[in-house]
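First, one chain by itself: the form predicted alone, in structure tokens.
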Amino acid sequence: MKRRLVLGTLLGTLSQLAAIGLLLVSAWLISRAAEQPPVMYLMVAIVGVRFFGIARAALRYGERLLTHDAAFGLATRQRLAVYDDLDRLAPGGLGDTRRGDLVSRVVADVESGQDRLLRVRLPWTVTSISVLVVVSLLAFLDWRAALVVLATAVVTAAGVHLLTRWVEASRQAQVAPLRGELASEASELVLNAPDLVAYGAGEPVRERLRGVDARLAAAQNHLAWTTGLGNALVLLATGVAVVLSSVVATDGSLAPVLVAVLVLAPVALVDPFSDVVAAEGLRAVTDAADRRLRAFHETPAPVADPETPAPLPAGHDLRVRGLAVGWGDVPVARGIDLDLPEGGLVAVAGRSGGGKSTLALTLLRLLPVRAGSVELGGVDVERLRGADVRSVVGYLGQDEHVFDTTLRENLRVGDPTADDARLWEALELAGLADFVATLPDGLDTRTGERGGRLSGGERQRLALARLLLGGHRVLVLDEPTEHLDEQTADALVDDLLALRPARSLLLVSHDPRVLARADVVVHLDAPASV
């Protein structure tokens, strides 16, 4: 990527120099043609005009091809890094970050990283080299004109930078956070639209969305005003440079045909400095986006892996002693004792909010152990890598997400390498094979947004089949019968029990019918086996 970026920057600089050469050679050609010399005296300039005109377009195409390829590569790596951070932090380390803001970071903030490379750094590099080349050229003709252009360029660059820093830096820095807030509000409105309409509560949410949109529009308008003021400063400085260059060029020390070259030299730098104005207008936006991504990346994981992890044990029995679980410093449940032998079935019961789901996530090393111990195969899980624990212990939540794609692709989330034979085997174990076999498109049937084309029981069984494809030996099932009617719930529990003894089952539930089927029930309200 670095090589493509350097080569692209070189081509961009050459393209800008070709544009400058086109203007200056054209100025000389027009001045010389006015003297009506023999046409042969003009041939080199005529060819030069054609050369610079063609070169400018060809070099610009090469620059865009290389720099955008490098920028897209950088954006891909940044986006993958954000995905890695999400995997590292979820579910316990995201705090109050809303899903719309996360989408904004993955999309808009990463794209701002492309802008930082292409529209902030690159214009400054190209403009700086272009100024040096033009000043060096003018120094051969008249050192006074060279000093005028150099001084004007330095003052213009400093003025544009200070203008954006002093006038609009705070407003520009608001753009990235406001984009995230707008995405969050829009996401909330769309996802909860049915409930908002049913309760007549849509208007307050729409008003809040309009307010965020208005603040974002105001920040972007201020950004446009800053760009306009910066361009006005560039034109003003260019006008001053043209006047001073005219005074220098018309004192009789230069050949008449070179006067136009000296006078138009400052004009040749208007285009690159216009790009600098746009770059400075975006600097605060890209810096704010970069800070948001860095802050996300530097957020500590809720559960840190040991520096020297122990090897994964051969056994998969779970032993919990004196365990305290919670999301913060204050545990929501403590003193939990639990034994889940290989092939066993244990249920966890308790009041709502009593820590049942928190216990499940702690067993998977998604949340830290607050006190006590959890052993897997006789090894304390704090000595194991989280990914190794989760390769043995799998989790099925109350409302597992079903992607808006085919049944096949939803199942392959559990194992991307699974062939159709394994998919059908998993569906059979989950009790969904007969249903899928009746569908015209079979595994290619689309599930709809959030699994909307499936019933509640079908979605739960699809999620179970996906879990089974992961090859986990211990299954932690959090309220597996939630939102299901009695008949469907009983059938699902029957299929779950049929997974034994090849797999151990830990059922988190408050459903008496589920608890009655367990070998052991652990009550979190008063932790003791019953």
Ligand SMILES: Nc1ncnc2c1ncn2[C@@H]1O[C@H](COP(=O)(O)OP(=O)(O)OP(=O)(O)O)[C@@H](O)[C@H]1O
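Here the rigid core means the biggest group of C-alpha atoms that line up within 1.5 Å when the two forms are laid on top of each other. Positions refer to the first chain, counted from 1. Because the structure is a prediction, the values reported are computed rather than measured. What changes on going to the form predicted in complex with the named molecule:
- Superposed on the core, the two forms barely differ at Ile30: its CA moves less than 2 Å between these two forms.
- Comparing the forms between these two forms on their rigid core, the Cα displacement of Gly353 stays under 2 Å.
- If you fit the rigid core between these two forms, you'll see the Cα of Leu497 move by 2 angstroms or more.
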The other form holds:
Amino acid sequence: MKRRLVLGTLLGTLSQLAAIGLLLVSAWLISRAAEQPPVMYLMVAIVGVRFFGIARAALRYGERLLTHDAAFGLATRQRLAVYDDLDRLAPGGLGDTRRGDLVSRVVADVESGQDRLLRVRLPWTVTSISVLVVVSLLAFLDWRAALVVLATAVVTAAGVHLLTRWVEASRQAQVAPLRGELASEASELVLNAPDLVAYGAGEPVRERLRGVDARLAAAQNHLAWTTGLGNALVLLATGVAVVLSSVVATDGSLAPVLVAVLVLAPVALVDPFSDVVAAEGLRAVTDAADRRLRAFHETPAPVADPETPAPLPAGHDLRVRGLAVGWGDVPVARGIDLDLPEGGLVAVAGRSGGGKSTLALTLLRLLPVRAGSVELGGVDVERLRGADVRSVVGYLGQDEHVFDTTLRENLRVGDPTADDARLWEALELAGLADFVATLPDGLDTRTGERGGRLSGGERQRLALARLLLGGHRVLVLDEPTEHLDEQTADALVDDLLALRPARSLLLVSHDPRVLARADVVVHLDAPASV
Ligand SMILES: Nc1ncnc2c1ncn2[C@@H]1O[C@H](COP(=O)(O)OP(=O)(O)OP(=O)(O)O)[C@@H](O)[C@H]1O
Ligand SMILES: [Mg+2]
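Requested next: the structure of the form predicted in complex with the named molecule (the form predicted alone having been shown above).
Once more the chain from above appears, this time first in line as the rest of the complex follows.
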């Protein structure tokens, strides 16, 4: 990628130089033609004009291909890095970051990274090199003219840079976070539209969305202002330079045909400098986006893997002693003791909000052990890699995500290699096979966004079937019978019990039928009664 970028920058610089060459050679050609020499004296310049004209376009095309290719490569890498960060942080490490804001990081901030490369760094590099080349060439003709162009370039660059900083860099820095906020508000409005309509609460949310939109528009307006002022500065500086150059060029020491070349030399730099103005306008935006991505990347994982992880033990009995679990510094439950031998069935009960789901996530190493210990197969889980623990311990949440695709693809999230026979087996175990068999499209039935075309119970059982495909030896099931009617719930519990002894089960439940069949019931709000 680096090579493509360097080569692209080189082509971009050559293209810019060709444009400058085109202007200056044309200036010479027109002045010389005015003297009406035999046409053969003009031939070289005519060929030069053609050459520069064609080369400028061809080189620019090559530059675009190479630098965009490099930038897209970079964006892909950055996007994957954001996904990795999400994977590392969710669910405990995201704090209060909203979904829309996360989407904005993956989309807008990563795109800003492309801008940073293509529209901030590249114009600066190309313009700097072009100025140096033009100044060196002019120095052969007249050192004073060279000095004028150099001074103009330096003053313009510094002026544009300071101007954009001065005209409220902070306003521009708001663009990236405001984009995130806009995405959050918009996604909230869209995702919750039915509820908002039902409660007649759409207007305040729309009002908030409008507010954010207006602030973003104001910030972007400022950006346009800055760019306009910068361009005015470039033109002003060029004007002054043209006047100075004409004073230098017309003092009689130069051949008349070169006068136009000298006078037009500063004008040749207007084009590259307008790219620099645009670059400076964008810089605060792209820097802020970069900072947001970096901050995200540097957020510590809620559960860090040990430096030298222990190998995954052969056994999978769980032993929990004096465990405290929670999201922040204050535990939501503490003093939890629990033994789940291989093939055992333990139920966890407790009031709503008592920390049952939090305990489940802690056992999966998605939240840290706040106090006490958890051992898997006799090894403290803090010595194991999180991913290893999760290959043994599987979890069925209370509100599992169903992807907007077919039943088959949703199931294969659990095991991408599973064939249809295995999918049906899992559906059978989860009590969903009869339902799927009645569907005209069977496994090819689409589930709708967030599983919207399924009932709550069907979604839950689909998620259970998906989990069963994963081959985990310890299953932590959070309220598996919650959405089910009595008969189906009984059947599900029977099916779950049949999974033993190959798998052990930890069932979080209020359901007396589940509690009655467990070997042991652990009450979270009263740990002493274990
Ligand atoms: N993502 C989160 N971030 C911060 N705090 C959370 C988060 N999820 C839950 N909590 C807090 O942790 C506490 C325990 O929640 P938890 O979901 O473990 O309860 P629960 O026992 O599973 O309840 P229920 O029976 O209603 O499912 C609650 O007080 C809740 O406010
Ligand atoms: Mg819960």
